[in-house]
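The chain below stands alone and is given as structure tokens, in the form predicted alone.
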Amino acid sequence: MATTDTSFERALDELGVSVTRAESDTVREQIEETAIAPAIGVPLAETFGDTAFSLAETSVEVDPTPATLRDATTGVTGAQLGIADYGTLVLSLTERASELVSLFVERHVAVVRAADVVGEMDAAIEELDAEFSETRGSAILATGPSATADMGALVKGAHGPKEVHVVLVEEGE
């Protein structure tokens, strides 16, 4: 798991995406250090399905209106599986909209369990293939921040966060 762990990490950071790593119970901590005010983001035990997973005594906001959503900075969400070879976040939709958290802010804090990473993209593939037949469910595939070059230059931040943020999660591993 450590070499997978270590090749996530290496692609996150080719793509300009920083990590911290965090034991289970310092996940809070670590998201206030990272998350620029104003913040917002998703319920994290709907990605983990574990109660122990909360912005609760955070300062992230949770349950964003329209105009919360508008302001923020920094948008808070699980990430349902991490793709090693890509440095790929697997961003699962909610009932609450988690795209928009994760794509109308400067800032995208992403939490994903080491657990959690895959080797390959095949990998992910198939286990949401399986997922997904099953419950009809979509996610999101994003690698790194969002970048534009459809008008000429390089552009940060067209279509998404201009920066994103690994929140690595290792459960007692």
Contents of the next structure:
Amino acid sequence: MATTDTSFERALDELGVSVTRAESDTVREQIEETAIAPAIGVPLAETFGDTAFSLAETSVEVDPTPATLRDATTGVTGAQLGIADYGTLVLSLTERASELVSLFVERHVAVVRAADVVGEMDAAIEELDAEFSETRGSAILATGPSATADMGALVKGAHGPKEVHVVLVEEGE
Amino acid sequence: MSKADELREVMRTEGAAIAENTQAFNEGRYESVADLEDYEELKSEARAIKEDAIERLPELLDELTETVEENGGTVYLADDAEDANAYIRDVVDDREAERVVKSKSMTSEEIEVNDALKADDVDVVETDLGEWVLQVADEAPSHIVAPAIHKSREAIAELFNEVFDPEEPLETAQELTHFAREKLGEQIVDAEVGITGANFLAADTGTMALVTSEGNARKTVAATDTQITVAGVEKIVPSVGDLDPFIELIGRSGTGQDITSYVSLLTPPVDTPVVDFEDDETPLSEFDSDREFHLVLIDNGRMAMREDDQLRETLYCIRCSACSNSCANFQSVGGHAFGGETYSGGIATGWEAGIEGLDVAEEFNDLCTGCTRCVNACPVEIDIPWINTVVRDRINREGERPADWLVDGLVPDEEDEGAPLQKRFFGNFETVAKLGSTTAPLSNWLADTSASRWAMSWALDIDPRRDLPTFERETLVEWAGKRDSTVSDPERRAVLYLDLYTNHVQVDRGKAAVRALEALGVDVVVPEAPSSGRAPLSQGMVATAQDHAERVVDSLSPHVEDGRDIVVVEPSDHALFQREYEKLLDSAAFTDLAENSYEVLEYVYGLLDNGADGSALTTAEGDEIAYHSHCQQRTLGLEAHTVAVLEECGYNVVTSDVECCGMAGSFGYKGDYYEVSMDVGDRLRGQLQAEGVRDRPVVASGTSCLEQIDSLLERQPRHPVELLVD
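Switch from the form predicted alone to the form predicted together with its partner chain and print that structure.
Entire complex below, previous chain first.
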């Protein structure tokens, strides 16, 4: 699937979204490097169902309060899918307030597994269709930073983050 | 204020910002859809989903109600605005809400829920930055996607500085955005109720799709505990799986973005905890997600539109704004002129006719000239010009029939009922033209006297600044009847279908067409034929147009049976044969005519492509020319054929890329619209006067375009076929 995540990276690049690649054991390091303090986050295991993904021992505050949410520069969350042809991240809305952590900050750092990157939009929608039929869940298709042209020119960072960074995780075979 | 004054005023105050923004969106659309390999398939898929969903709407409504209730939400089906507002006021009142924050929703504009809530002393805050600007300015949206498109950055800065008096005056877009974000951010976290619209609603799971870029819709939902979603019943699709083509098309079609920053797929009530933003101690995860969700579905005329064979297509509209941005007139006047109570642009005629009534549609419906540039742009393949034509027809029939005494006898008329005098004059141009040629040059001299100009201006509102056509004494049919064909052993045989202008006014281009075809070995006959019906159709006189269509078939089908191809000089007539006749004729007659007819340069292209000897045509040695294609010709994809033929003949061709020249048949002749027509034309003038173009002779395919270019430039334009036999 090298071509899929290469085109994902290319699409992200066009959106002005920076990407760093990580192995399972360097995820924490990469997050530490790209999360500008003060940083908050939601436990990554919530997205990946895998305790290998953890924010423990990083400077990212897991389970922030409204006050730390307000003061945070960076919010770290997982993304359940990536969509290569648009550079889109599929973000879930969890009871741990992932929606607030990814939205009420200036910089969103999203962790995506390379294996979860699908090629095309219709594949992602099919997957969500199947999932929602079961769970009646919700998701945000987030593509690049929040933006507006309503004030006479394109400005990044309208109500949501003005920067997005993706940590793309390749797990060993 | 007269119509002309109103339009002049809106162009003066808002025209520059509207033009800049809509043209940028439109160019963005062309670029963005060009990246989609399966663009046409996606449009057809989107269309099919909407057709099916509207067909099955009652069943899907029941399914959606069931799933939303299963999910823990409430569904209210409101008959009209008042009904919807009463329900929303109750919800807000039950929640004891002091503040309601809203994300952008045209449907909420339609029901004017803000006014209803303000009457209860509720603070309603628009959180979409464009909507907020308008709320601060107390103005109405001028565009369905970018509501404050008519305001420049400078105007917004002036407004904010005056209203909010910030310590440092705001100036850049960055500063204005940041200021609004901070101000609105505080109000959002402080609100109890969030109102959103919905772009789509999936019946099988109760999931709604919200297409946004700023993130305000996400915040509106996340930061409040009571979500009210207001949506027209037409927004329902069967399932989340049906959303793919819409997600891929909506941003590209509207503002030219491949996809907007956020497409929220929410199945409310969502799991996000309801946070007390004042509480500094409790971790976010410890707040519960005790949320209420109310889906307010609005009928407000839609179920009746569903039963209406002509207006039904309007319900397929996904409010992307492609029809606004691709519309030459909209680019000049924007939605404050080209719009009704809520909706604007080409499709607004359908919405306003269905929701508000014909009287509202009538106020702006004439601004659709039927140029068809929105037809290929629409992601759900709605025939927007046809909806405009039908509504115009209904408006004509509703009104009283004025001034019969003046028209009867001058323009015999198939319309039994009430098209206004001016519409009937332009709609029956055939009779005028015949009379003109019979009496030329007397008719030309008479038309130019100040007394008759005054009469035309008074009775027909023909703008005195327009030149009137000069009729030729000898029509093309008469000329052709007097000569023998130069082709003895024809490769093909054709019948030249003449429009009124080619037969009576621009006779030279008709002669050039005959000579060019003969040079390529085609035997040509030029019979007298009824006019196509384009003129009455553009005035909304559908019955008259249908009568023309039937007579055209009667006169041309014997030639087709005889093995002749139909060659059409005027692109708007050719477009009629290819498109609108489908609505006016039985399908066999339509197919027979459509499949056997060709625009004249398309036909020449076909002849050359099939081995005809191009050296028989006049050739050039890299002579530089500028070509303006006709709007309807471009919609049919036939611009390229003319360019290819001219290049084959040795010309160096540059082409214009404005959507329309602005004349659009009779539109530019009308006193009400002359200045809009010239403003639209100004963009074409700009391109034809650009560096490297300004010295090139101009050729154009359409009669109206030729008239318009003639009045825009010193250079007299010609039809491209004339270059082939110089």
